[in-house]
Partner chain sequence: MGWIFVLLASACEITGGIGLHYFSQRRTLRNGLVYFGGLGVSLALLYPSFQYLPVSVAYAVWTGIGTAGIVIVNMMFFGESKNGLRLASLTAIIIGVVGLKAMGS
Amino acid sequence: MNKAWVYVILTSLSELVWIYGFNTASAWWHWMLIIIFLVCDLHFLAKACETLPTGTVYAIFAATGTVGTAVMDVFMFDQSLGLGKLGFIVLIIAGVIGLKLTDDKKDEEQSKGAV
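Stick to the form predicted together with the partner chain and return the structure of that chain only.
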């Protein structure tokens, strides 16, 4: 796996942490933590874009935030997960897998070219 994908995972994780914090923060130091995670999030996002296409990274970034919020609503804030929401989540996951596959294909072409 390309190192840039590690940054994609890191930006997604830190995004989920600050979104969760945003929904639950109740003390001033919670907001300090949110800002720290937000800065880390934006840093990892830019690191991922150094080697992966910005469009790919940003779409996944938007996807994680949206799916994460929906899943948090279900598990932490007792909202229902209907068939419609589930369908859109599956569509998003398929899209992320597709983007990962196109990136792998590009790597192969490049390594072939190098040989």
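We call the rigid core the largest set of C-alpha positions that still match within 1.5 Å between the two forms. Just so you know, these numbers come straight off a predicted model, no measurement behind them. Residue numbers count along the first chain shown, from 1. What changes on going to the form predicted alone:
Okay, that is the form predicted together with the partner chain; can I get the form predicted alone now?
Since only the chain itself is given, any partners or molecules it might have are not part of what comes next.
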């Protein structure tokens, strides 16, 4: 696996951890951990953007945060997942896949033009 994709995974996981922390933090050291994960999150995001298209990285980052938060709400905080919410989650995932596919096409066209 490409190192940049590892950074995408790490930024996505870091985001979910600090979002979870916003819901559960009750002591000062919890907030310190949240700040550490926030800083790590932005660091991994920046490292991923060094080699991958920024639009793709940010779309995955935002989608993971949105979908992950919705899933966390359902399974960890006993919130409901209605049909509307599920439909919009599917739209987000479709958007991320569409961005990735169009970025791949653009890369192929650029590499053909360079030859």
